[in-house]
Amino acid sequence: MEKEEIKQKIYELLEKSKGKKKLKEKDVIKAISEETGVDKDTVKKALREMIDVGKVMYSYSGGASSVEIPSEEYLKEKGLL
């Protein structure tokens, strides 16, 4: 499976639970890796570049990080959109 469409997985499991439950990054990991039987490093590399380039981004509350979409607020703010 090339990289871009583990990408697209991703975003797409970020986008279902959005509103909904607040995904770890090792949640997004094993669900991404069982689904699509890619190993969990490969899986692992093409989140942390989706991070890189502000397409998902962490979040943190009641001293847990989460991984999730960020808003079109939060991109303007960074200058990404």
The other form holds:
Amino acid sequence: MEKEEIKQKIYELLEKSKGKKKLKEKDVIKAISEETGVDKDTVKKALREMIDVGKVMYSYSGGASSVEIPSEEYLKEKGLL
Amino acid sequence: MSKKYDTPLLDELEKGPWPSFVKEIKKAAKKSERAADELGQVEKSYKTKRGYWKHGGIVGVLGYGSGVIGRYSSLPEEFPGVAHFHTVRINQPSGWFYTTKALREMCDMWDKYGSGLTNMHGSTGDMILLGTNTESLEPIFAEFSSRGWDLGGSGSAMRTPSCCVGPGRCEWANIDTLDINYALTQEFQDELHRPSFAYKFKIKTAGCAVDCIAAIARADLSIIGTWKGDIKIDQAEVKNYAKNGMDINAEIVDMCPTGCMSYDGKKLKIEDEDCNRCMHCIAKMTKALRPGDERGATLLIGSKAPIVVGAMLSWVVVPFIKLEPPYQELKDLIRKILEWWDENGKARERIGEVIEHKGMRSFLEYVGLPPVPQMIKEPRRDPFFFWAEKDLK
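What does the same protein look like in the form predicted in complex with its partner chain, given that the last one was the form predicted on its own?
Below: every chain and molecule of the assembly, starting with the one above.
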């Protein structure tokens, strides 16, 4: 599977869980790896690339971290939009 | 800046001989709007008995998931200076050694971008900068990293490893805590900056069992310097201690937790096979007693402060390990430990809690450590053995 397709799958998963469930980085990697059959390291690299360009961001609540799609407002603050 | 708020309740906290955070915030408030509004908001909290801080969310620097903790006021119109009041954690140098030049630079940068208030140091060990806004985060990171600093850990990440001053100042250090800490910080950069665990994971390295850094109570992995073999005794110095007024029986022998010492007024004797290397006698009679020459560390797992379940102390898992650069055995073991925790831990569950419900057997089998009697859960009370079904046949 192409890396861009994996990224698309990650994005879709995060969009689907938005407002419902906070997903840890490992939850995303495990779910996409199981869904696509791609090894976890490759999924992790794809996710990290999305994080590096601000397509996905870490969030923090009650001492625990998760990953999610950032709001447009936040991306504007970061100069990414 | 003139005084912005009356703070009669906070003023009470300036009374008495002890240091006061109010006094420090007031000093900062003379030149910082943020610090001034913080005083106003905290005074209001004391009056109404309510907190007005919101916490968390997506706040950080690009690519990192750690190092910035989002904090907002729920009264931004009333206290605009603290509408955003984010915390920035800076990875401290091993043993907290700074030059005054570095501290001045850091304070200048923080006056420029933040409230000027710092916490030296947070309980994890980082240098903590209190109070800035979202727009300033990237510039702060750029300025700090251009001077060789990096952000520390936060959230579900490896927290910034910390250590005691070790051989930098202390004659009791059995291991090079500073070098071990630096090596682990470099090794686990990804785990530190990109939170992917179930919850936090702390590593603290103490040079000896005096444990000035309280690793045994605060770290998921406590590395505590120790030795193998007999304590070295200089009987002439023992005599000097007695001559100078030390009551060796009361202060040393009777205080030994394992009762492995005796003193007949002439000679101090130690039954080394019964010694648990607590360091009490060595720390009290520095000139007379020294640890043996074969130095290394005891590794303990699972301590934490009380959040999900109560406070826990670390549990010995490796009674003795040699620690020499590049510390590969230690690094490999930590990776195995993290893997097991990752497989078995639920959200917000520390490794000690997972060991409690999954059992030490599951943990030891996975990480490949043989159970040995020295794996003491609570010191001097319950050394344990366990057997697999096959061993009982």
